[in-house]
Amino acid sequence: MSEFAHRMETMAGTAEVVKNLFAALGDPELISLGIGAPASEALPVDIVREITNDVLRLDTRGIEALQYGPVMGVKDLREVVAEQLLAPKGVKTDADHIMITVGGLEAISLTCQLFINPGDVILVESPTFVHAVETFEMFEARCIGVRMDDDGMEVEDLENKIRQYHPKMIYTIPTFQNPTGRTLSQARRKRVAELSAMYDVLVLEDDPYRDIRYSGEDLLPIKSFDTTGNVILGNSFSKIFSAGSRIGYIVGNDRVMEMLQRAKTASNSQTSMLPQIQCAEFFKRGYYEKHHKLICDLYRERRDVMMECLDKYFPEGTKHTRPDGGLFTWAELPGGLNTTELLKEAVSRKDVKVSYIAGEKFFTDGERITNCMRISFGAVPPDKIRIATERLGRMFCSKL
């Protein structure tokens, strides 16, 4: 067999990780709190069910649901995004600006094919999301880590890295970070608009979570303080419609669409039609509104549970954050813990059969922090995020 490509070597520990995401899912005797999964509870499949039955006629959009359609996307559903999700948080722009993906990260991926080179350098915020990490190590970049605080990226530190690095793009996840659950505070947006203005840097403003917000005050993104076409903003329909529809979007300056139209007919040649269809018609017929809610009242609850549990059960001295939003909360462990090595005894263990996402493959350039680890609780009811807590608790206090 011919060799494989190099990028393969270079991407190999984070697809490790990626891959172990979704293998806890084959096990119903584990208490998965690492998916990054929405609840089965906010999925539409009444609403959907009635949607799809009403579109797949042929007096209605039966015919474009399951024909060929254009690269940009569907056009209404364009319109909803720049309408509904994009206008009312501050960012002014319109259909010929936004491209329907294939989720978020396809948007991730075509950045990259329209900027990134072998050998760029890519700001990210430290710890930052493996998956993406994982596409930018198949295009040979190099990752930076950029410290974080409560208030999330440091901008002091992003602006020296800038001036030592040199970087091509700067990616961050703005609000309730995957995987810290982080949000980066308003004044902070709008100084890393003002820097990739100043350094003439790209952004990729990633906000999957942004929509979720079920505590704290609204931000405005990013892009919104964009004066210079700098900023570009991907964004994903997984967690406020349906996962598996695999739809998402990119907004971009002139350019940048004109661009990401190459990438798009290179890769793929258009975003599957039928769940573009059911999307854009769950917005015009008036169902995001209540769905919207029934979601954030959703996840508000599992994450207080969470948040009460994690001081209840877990070693005294753990340090966790406490997210305005979004599925995810991060803890630190005291007294040297090693979650990576304590993952196989949690998942294995008769007496807990938990699993989690070790933190140390969150860090980049070689940072290895060992003691911290992600927990996902939007998918997992109470009575088992107690369940799950309680069990790992025991096994790490019986380690100190």
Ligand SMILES: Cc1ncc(COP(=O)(O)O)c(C=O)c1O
The other form holds:
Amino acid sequence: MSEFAHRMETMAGTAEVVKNLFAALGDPELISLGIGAPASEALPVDIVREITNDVLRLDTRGIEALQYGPVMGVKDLREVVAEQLLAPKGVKTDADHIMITVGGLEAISLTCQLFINPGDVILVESPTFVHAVETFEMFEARCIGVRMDDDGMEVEDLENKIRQYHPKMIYTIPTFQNPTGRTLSQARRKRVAELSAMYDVLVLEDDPYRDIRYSGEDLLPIKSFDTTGNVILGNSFSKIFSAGSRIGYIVGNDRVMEMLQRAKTASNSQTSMLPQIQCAEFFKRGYYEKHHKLICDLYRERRDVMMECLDKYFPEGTKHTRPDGGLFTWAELPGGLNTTELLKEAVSRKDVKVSYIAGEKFFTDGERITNCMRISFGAVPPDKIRIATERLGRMFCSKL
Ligand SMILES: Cc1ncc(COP(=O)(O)O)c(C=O)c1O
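Can I get the form predicted in complex with the ligand as well, since the one above is the form predicted on its own?
What follows is the whole complex; the chain from before opens it.
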């Protein structure tokens, strides 16, 4: 058989993590703090069933749902995005400047198709979302990490690295970041937009957790401070509607939209119609408000239980983030504990049987920090959070 293309080497990491996570789901005794999926209780199954029955009975919408559709996506869904999701967050745009994508992931890869040439530098938060890094590497970009603190990416380090590396793009997950749960402060959001204008660098603002805020004050997206069109906003319906529907969106100016249409036509020509229509109807029929409250209440409770349990069961000296939203927290263990090595034991030992994602995977450009871990609480019921953290904590403490 012919040899595979070189780019396939860059795609091994996430595929391996995802394979292991899903394999672990097949073991009923194992509790997964690894998977970043929404809670099953947060999926609006009954509402979607009702909407789908209705839609398929209506001649015009039924046919629309099963036919080829527009490259940009279903118009009323794009209007929903502009009016219900972006306008309240200070982003002034309209349906003509929004494209519906195959999940938030396609927003990332389409942006690369438009802008990234081999050898281009992309500045990323350190640590960051591995999946995005793999996409960047598939386009033969070089990723350079920017330091973070509790307020997200450090903008002084960002500016230094812009001067040093002349990047093509800055990739940021400003709200309840994957993997850390940290949020970029309002002042820094403004500064990122200023730096992008000052040095003419593109920003890809990937914000799929923004709408799951259950405490603290809402912040404006970086896009709302954009004066040049350099900020491209990507988002997803995976965490607020349905992950399996695979719908997301990308927001840009006229020129970006023109190029996006070319790139999307060449790659898959459109996003599936039925999920777009189900989602548009979900918002237009007014279900979102109640659903949004339900998921925020659900995740807030899980966050609170997770915070309490980490403080109670993890070794003294453990540091962890306290997110105001989203699905993850990030813990740094004391005493030189290595989360990559301990993971094998945590999954296989009969008295532990808990998985998580070792933090090492989330660092780029050779930086390897081995005492940290991403812990997902979103999809885990509170009683299981208690059991899993107690078992893991006991194992970690025994190693010190
Ligand atoms: C930061 C980030 N961006 C994008 C995505 C992709 O989301 P989607 O399911 O919409 O493709 C995820 C999903 O976990 C994510 O964490």
